Amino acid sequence: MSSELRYTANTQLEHLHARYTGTGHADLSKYEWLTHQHRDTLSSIVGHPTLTSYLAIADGEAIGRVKFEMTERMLQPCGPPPKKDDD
């Protein structure tokens, strides 16, 4: 019984991770884990039209305008990712 409940605690973990990606493992780096927050951030603003028209208002800019920077800033939102050392 416990190898069953296992694979399916397994299973289910998989499918999780092939679902929602971003969910984290545990090799997952603390700066992967941070730009996979940021670009959920930045994609619930720019899915959300009140949060967008929002931050709009309280910035002066065009809707359209937040929309991209919001949009370019997911391409790297915590910036370079660090070197690796490679031992």
Given for the second form:
Amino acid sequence: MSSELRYTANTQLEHLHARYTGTGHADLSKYEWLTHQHRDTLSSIVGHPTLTSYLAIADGEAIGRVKFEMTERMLQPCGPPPKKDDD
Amino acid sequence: MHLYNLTLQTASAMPQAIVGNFSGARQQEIIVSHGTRLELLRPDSQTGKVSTVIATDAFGSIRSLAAFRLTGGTKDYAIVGSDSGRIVILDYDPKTSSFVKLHQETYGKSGARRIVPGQYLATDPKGRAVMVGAMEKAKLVYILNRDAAANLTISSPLEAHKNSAIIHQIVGVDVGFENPMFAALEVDYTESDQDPTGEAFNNAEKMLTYYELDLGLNHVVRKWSEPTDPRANLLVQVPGGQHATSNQFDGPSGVLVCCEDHIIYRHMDSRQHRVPIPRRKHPLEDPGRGLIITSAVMHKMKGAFFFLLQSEDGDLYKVTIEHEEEEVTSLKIKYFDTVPVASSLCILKSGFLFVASEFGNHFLYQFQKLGDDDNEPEFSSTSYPSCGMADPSSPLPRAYFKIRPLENLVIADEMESLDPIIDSKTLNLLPNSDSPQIFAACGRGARSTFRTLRHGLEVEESVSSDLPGIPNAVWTTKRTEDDPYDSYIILSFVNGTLVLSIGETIEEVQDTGFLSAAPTLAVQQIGADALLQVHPQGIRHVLADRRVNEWRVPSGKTIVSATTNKRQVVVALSSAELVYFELDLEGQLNEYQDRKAMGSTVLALSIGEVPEGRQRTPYLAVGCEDQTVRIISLDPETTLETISLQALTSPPSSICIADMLDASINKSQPTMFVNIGLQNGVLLRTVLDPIHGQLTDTRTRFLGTRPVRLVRVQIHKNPAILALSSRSWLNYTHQNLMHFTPLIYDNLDYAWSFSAELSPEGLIGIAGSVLRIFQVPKLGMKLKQDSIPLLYTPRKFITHPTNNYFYLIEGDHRVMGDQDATKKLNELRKQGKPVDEEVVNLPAETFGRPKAAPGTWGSCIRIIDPVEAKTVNIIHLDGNEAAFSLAVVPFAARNGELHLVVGTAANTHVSPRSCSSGFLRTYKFLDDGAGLELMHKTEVDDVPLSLLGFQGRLAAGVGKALRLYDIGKKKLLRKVENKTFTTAIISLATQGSRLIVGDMQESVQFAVYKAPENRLLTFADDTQPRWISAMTMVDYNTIAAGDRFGNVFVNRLDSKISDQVDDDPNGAGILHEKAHLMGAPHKTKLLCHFHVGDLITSIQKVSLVAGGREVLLYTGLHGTIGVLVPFVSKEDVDFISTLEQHMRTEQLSLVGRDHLSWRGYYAPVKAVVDGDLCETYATLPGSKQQSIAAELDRGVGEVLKKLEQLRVTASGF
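Given the form predicted alone, corresponding form predicted together with the partner chain:
Next comes the full complex, and the chain you just saw is listed first.
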């Protein structure tokens, strides 16, 4: 593979990652992966009417409240990111 | 195993509703989504009743709905956002009464994904553009327009994406005819994802962003973005733009940002206004809890507008904006009324408010007034510094109001909804019933109910009066052709006839010209103004001036049977001869010169009604004692010639020819059906070919144990047939399709239509010596519901093996139990704190209970008598305990005496699950089960979510542990434990020494109890992780279960493994076997898998028809009731699955979802045929039906017959 091709392939990959939020890559940290998982799950719950009803019944809240709290939780579902060691 | 999935009752939840002029007529309609179904409702502005126009399966999950109207148009279209990765624009076509897909644009992958749009929809108020948004990042804008031929056009999408932004809400901003604008509520997570200190997260701002669609440049720009309240959750459009003629501003434009505790008016470059959301003044209110708005509706009237916002408690607030031109001067809010918490609110121009409840029945309210001049405190932004925005980060002082019963609204109609079904059991308990009832625990909170569902149509009785003797038939008749209502009721007794006249009262009359000394065989209003009576000795033709022409039977003979219509009379004589009369143009009844000898005694006769604009109906059906039915021509060319003949299995008892519309046979015209009731209780329905007079397409149905009697009646202005046997059935057309449903009513001996001023659409019937007048109000409803109110959300219920009571547990989270609440209130009263008695005593079922802190529970055990439909006893739980499971256990240590064990937990938190202590409460039954006495409480370490009687002991799933308990004097004694389960045991089933364990996340596992070594061992599990929600054993080795994502599946254990485990005497073999795939040593095999689309809450093996096959009946959270029917033969499987394949290609989903991928949402569909899809075959256009039938090497009728047969034999529905 010529260097040029490698270059373009990389930018393409980066472009794809930027386009499809939530796609993993080789250097994904555990925290990032988990955060993605949780965000996917939360948005899936909000997207399925039966699941929001189910949670609302279990928790004694209104469906609107469940949807709101789930969406709020998407901001940081797994707490703050771990501190970086190497700096 | 191969299963056929059939929905008996579709989901009744309404996650969303929109209003618009969808049919283009002046009347407004409502389109509701039932999750996977779209329904068009039409509220009648006169009567205030809501009726269903059409309901269509979408075969996809509907996530959002929006209505829009092109500028200058008169018709609204519906846009559907779903999980199909496509935007769909639907048009309701009133001609064909169906939804037509106008556009379907693909933009992404299918599934409810994070970055694939479909979750949010916002339309430009002028109908020029629509924005469809995802949960994160993606927003697409489509431009809507019309082409030269005035067809709706849609552009290619324009992107308005913002990376790493979580979208809370989008809404169209009303800017009049300037460039369309959309407002979005977004939070960016880039910084909080990078900041380990958590500071960025705490400072994350929620942005209100305006996206402008530049129609000239054809692109979307981010016009404006400003931070707003971090707890904002909802945006509401505020009217704006200038009026076309007067140049006045319709409103200030902008949006209402609904936040926790506050509402902010916001617009680009203009001043903000903020008001608090008034709170209920309740002594038990939790002051730490915020209040949010969960649904909102804006209503524009001439020159004015207002908002109705609903809080999560169900309180409606009226919000008004005062403005000068585009400048808002004040924002005002006041309490309006309290209605059930809605998922959507719709205001109709005719003055109705439609409330699609998030749980329970839906309501239509009528506005009495708009709360304009009442004493309700109003809160205005002008009474706060800087219009409430002096310090946006700190809350405004709290505002309070007093809740009260409805003042501005009155209930106009209520739509029954089973949503949510939390548990159900199917069994036959009611006396005199040959089919089982479904008992369902439904609802949430104080609006919960326990419902008994019976298959059949509801009947409203208006008159029931005793008669002097037992009549054998009843008729009603008008006096002349043009009378709107019936004038006479004619009752025939063994030796006489009684005529009653219908007026202010119903009384006997003599001078009607009818013969009263003989029984009557038929009564008919004939010609323009004459009446006709057929009695055994002759026919009396009573003219308008009371002159009577009588035709007498030849001596030695009598009339045995007769049939009439407006112009024709046929009688059968005891000599097995037919005599035919026809009315001539002068109104004279003329006998046809020949008599037809039948050769066998005639038992039944029938002719249809005279078709519009014709002289006569051409066919007569004659049922003879020799077990045949003959079709005889009445055509002048071939009068009384036999055309065709059908052999029967039993002598006929009644025949009825009726022209009824059945769109599966003929879309445009009614089909002529010959219904033949047999003496053995079977009904045959055949189609009479109008041209050749041949009988084709025979369908049979068993109605009951008595000979069938058939009566042609009018129901809701359409012809229908009442079939009377040991049950009464009604055969009618509803939404163009034929239905056959029993009436839930006493057995009738005879019946007829009845039309009077007070009951224009009634029926009259006789049951023994009682005359009854009744109506069938709701067609199309196949299940009649009777409900008992409950206190809290039902959780589970069980039956008792010997008595007929149900034991039900109820529990509500974040709610203080009624007893605790009273205690607390008394404390407050003692302390001298003010307690508003009026507010405290308001009924909880309308106003709900005050929300309490998480970990607070209200719970009780209820004993229900399902036959009497009443509560026998309630046992309240104290100490903040909530019940989660229960079982009736025959403890072997007490000689099999039955005990009720209830699993409870104190101070339970739901997520993550925790409790201060779990308990197993053991009760003794008192008074034959009508009461309970607490024997002892056994403390356990986790929430006991499932209990089961097992070999004279109690099997309990306590959190992750499965344990066996035996009864002791002071408590239950733990005997053995297995702690290998992953999450929590939520379901248990048993046969022999085998225990089936349903785990909350890890599917179903097989365990065995080995008594000699006292070992409880799991030996088989599933290869897939499944979040089990309901489970049942189909047989010793097979289980059927449903999961939280809407799948049902069947797993089977290899019989060899089963035998091997059973033969192992002490479980040593299993204990030393190697774990396979990090689980149990053996795996079950998946036999069937199907995605229902509703969360399965119960599943049960039951037979729905007396003597019928056993089916799997499941209920779904949203109110679905369905069955899985095992196929009996390989041919059926091949035939139906090929039909399904064809239907998949023909029937494209309303939301554009691929059917196969919808039914295989989480795992590929396996060995289950979608009956709902197959049944839409009936609604396909004739040519399509033909071509599919040809591919299957069958006729259209055969395919339809097969489908009906599958439904009827399995469910009786």
